[in-house]
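What follows is one chain in structure tokens, specifically the form predicted on its own.
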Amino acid sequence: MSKKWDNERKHDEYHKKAKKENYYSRASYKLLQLNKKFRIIKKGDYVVDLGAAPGGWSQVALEKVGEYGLVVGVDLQRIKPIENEGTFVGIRGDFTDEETLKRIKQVSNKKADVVLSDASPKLSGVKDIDQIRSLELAENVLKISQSLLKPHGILVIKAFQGEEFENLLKKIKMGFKTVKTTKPPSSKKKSVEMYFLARDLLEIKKKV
């Protein structure tokens, strides 16, 4: 990490706020803001968080689902322990792997109300390469969500803007009735990240 990055992080409003309010990541505020605007997660919901580590989004999801809700967090990296009135299940594994997908489905005998993914690829520092990797990751989340979600479920995916961004948007629109793109205020201004919010699965007639 560079001194410049470390200095920016120390003075970042949301980084300081996360430490004060005991969130694992400044990214928690992205989901808080998205949820406030679009009412994504409700009490009692079953939520799957793909690419969950360190656990910032899962923390927020648990707060929102309440004592009768369920949140399943999945990541190759360790997800920090989360204590809340809801039920949290952490799965360590590659969510693009069939075996990990089976483990997710074994947690509950019902389909998810919400699938979230704030996952980022391992960054190379080369803009075009990172954007392609981000879109590939988002496409994997899209495919997985269609086997996990209820018919009227909600999908939230992060992807980096670039040359192929519109193609990904088209693919998501092929699978869902309503699709929006949005960027929460806590997302850094210089960041090229954007979030897709998709509701209501369509009957799949084409591969996505």
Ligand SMILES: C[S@@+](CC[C@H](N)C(=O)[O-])C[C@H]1O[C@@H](n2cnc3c(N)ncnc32)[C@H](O)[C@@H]1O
Contents of the next structure:
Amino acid sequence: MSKKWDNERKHDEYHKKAKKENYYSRASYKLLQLNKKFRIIKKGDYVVDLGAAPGGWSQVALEKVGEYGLVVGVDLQRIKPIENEGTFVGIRGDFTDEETLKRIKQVSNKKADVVLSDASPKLSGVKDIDQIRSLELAENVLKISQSLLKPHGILVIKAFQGEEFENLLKKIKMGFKTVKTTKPPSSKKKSVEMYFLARDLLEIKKKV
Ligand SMILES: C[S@@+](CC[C@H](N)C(=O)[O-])C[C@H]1O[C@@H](n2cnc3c(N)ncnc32)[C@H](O)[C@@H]1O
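Next up, the form predicted in complex with the ligand in place of the form predicted on its own?
Once more the chain from above appears, this time first in line as the rest of the complex follows.
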């Protein structure tokens, strides 16, 4: 049994598991594993899920927030209908647009407890281009999260590893008190994706 075959089989298992457990995407297990390890989402939380389609992370977030929680999912693509205890609001749009950001803010007058982003750019197949696009997207998420999150909020961002990855890490560290990089077991080993987990906003010091 080759290692490659073994790996593929293992990851297919997440795909099969998702079908069996009614999750829209095998990606759900990444959030389940991140949440188990880092206790990200709590009952009653308000969660914003950027790049949410087809809806696997939003399904998990809804389970975790429970009946008094709120999940806002945003994507360019259609998010599948989600039924759960908590309240779900889907927004179709580009989260890097001001207009979409306004729509997110209109959903609740509260700041979010958690901002999630599993967003990926449309893949070109050219490794360097895809990495740059992923990092640009992640920088956008970082910027947006500063205006959406509570002071003690949590941010989870996906980014592809590449040349500018360390720079992105530095930028996240400038905005948050604690920052970790992590790769959940269900993230394919051959995938260059990594997740940043950042907690507690640092006050942005105004330039004098
Ligand atoms: C890997 S999928 C997310 C899977 C999702 N976490 C799940 O569990 O179902 C990445 C998503 O990011 C979305 N995306 C990428 N850039 C975006 C943008 N600027 N605005 C909104 N959505 C975006 C894509 O449309 C795609 O649906």
